[in-house]
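There is one chain below, alone, in structure tokens, taken in the form predicted on its own.
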Amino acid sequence: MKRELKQTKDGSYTWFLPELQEHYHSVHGALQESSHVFIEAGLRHWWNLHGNQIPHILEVGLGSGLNLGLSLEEAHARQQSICYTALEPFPPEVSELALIQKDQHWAQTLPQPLYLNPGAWRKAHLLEFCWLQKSLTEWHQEGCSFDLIYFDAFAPEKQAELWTEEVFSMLYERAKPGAVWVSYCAKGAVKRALKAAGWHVEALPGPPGKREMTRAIKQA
């Protein structure tokens, strides 16, 4: 899968996929989007709700490692550990990662190399990490439960099979009581599918360039 490196409006970088005509992150600011959606509305919100517990995070779409890197920055700032499982069926090349991570503060604490030994757990300071070379639809038989879900798949127009009530029901079953699900996507059909799967859904102000984002909670 060919990836083209693009600079976004906040100075950070993303990839563009000509095959899908899709960017990995917002062109209005990749770093701002991830910080707003996954850290502020996701990880910080979960810690505010659950105190000094260790969250088990699931990321759908590891990509460049941006969300993991920002999560680790937050963990280091709080001196709190995180456990992190990531799905990425199309891992980038080492050379591609080197370019997108170059001189980026969020990349400094990432496990290196990022894509090593799929399915194996790796431990570092404040981190337990595992990535799987599988899509969400391939992975549903594996047993685990999660506190926080970063749903960072490509848009519903590009990966419609991942934004369904069936998928959200599977994630609901795998989520612990009080779990938080967050995504940049705010489409009405997505929110309706989440509600039908049992999630309590709320619309939040979006990052630069987007009016809204979505957060969902598995109520205890």
Ligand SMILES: C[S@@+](CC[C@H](N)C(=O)[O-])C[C@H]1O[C@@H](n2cnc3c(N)ncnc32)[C@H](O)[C@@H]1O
Contents of the next structure:
Amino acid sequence: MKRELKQTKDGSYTWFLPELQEHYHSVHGALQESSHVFIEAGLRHWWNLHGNQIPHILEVGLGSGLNLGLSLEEAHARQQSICYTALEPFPPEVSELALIQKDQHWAQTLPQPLYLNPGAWRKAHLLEFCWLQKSLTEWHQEGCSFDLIYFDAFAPEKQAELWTEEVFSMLYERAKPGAVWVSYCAKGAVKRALKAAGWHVEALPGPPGKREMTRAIKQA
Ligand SMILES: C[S@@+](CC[C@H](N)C(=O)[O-])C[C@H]1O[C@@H](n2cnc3c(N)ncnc32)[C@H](O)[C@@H]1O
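What would the structure be for the form predicted in complex with the ligand, rather than the form predicted on its own?
Zooming out: every chain and molecule, the one shown earlier first.
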């Protein structure tokens, strides 16, 4: 899969995927988008709700590792641990990762190489991490439940099969009571599918360049 490195408006980098005609992040600012959606509205919000507990985070679409890197930065700032499972069926090449992570503060504490031993748990300071080379639609992991879900799939126009009531119901089943789901996407059809799957849905102000984002809660 060919990925083209592009600079976004906040100076951070993303990839463009010609095959899908899609960017990995907002062209208005990759770093701003991830910080706003996944860290501010996701991880910080979860810690505000649940105090000093250790969240088990599920990321759908690990890609460059940006959301993991920012989560680890937050964990280091608070001296709190995180447990992180990431789905990524199409891991980028080591050389592509080296370019997108070059000189980026968020990449400093990432486990390296990022994509190693799929399915194995790796430990680092304040982190337990497992990468699964699996599609969300083919993932049948039993016995694991999640506190926080970073839903960072490509847009519904590009990957409609990942944004369905069926998928959101499956995630609801695997979410702990009080769990939080966050995404950059604010489409009405996605919010309706989440609600139909049982999630309590809120629209929040989006990152620069986007009016809204979505957060959903599994009410306890
Ligand atoms: C919008 S990008 C986000 C990437 C990543 N979070 C980042 O910050 O670089 C979507 C990611 O989902 C991955 N993906 C594509 N199909 C998937 C599937 N069926 N299940 C899980 N992830 C998928 C892509 O390979 C890509 O890395």
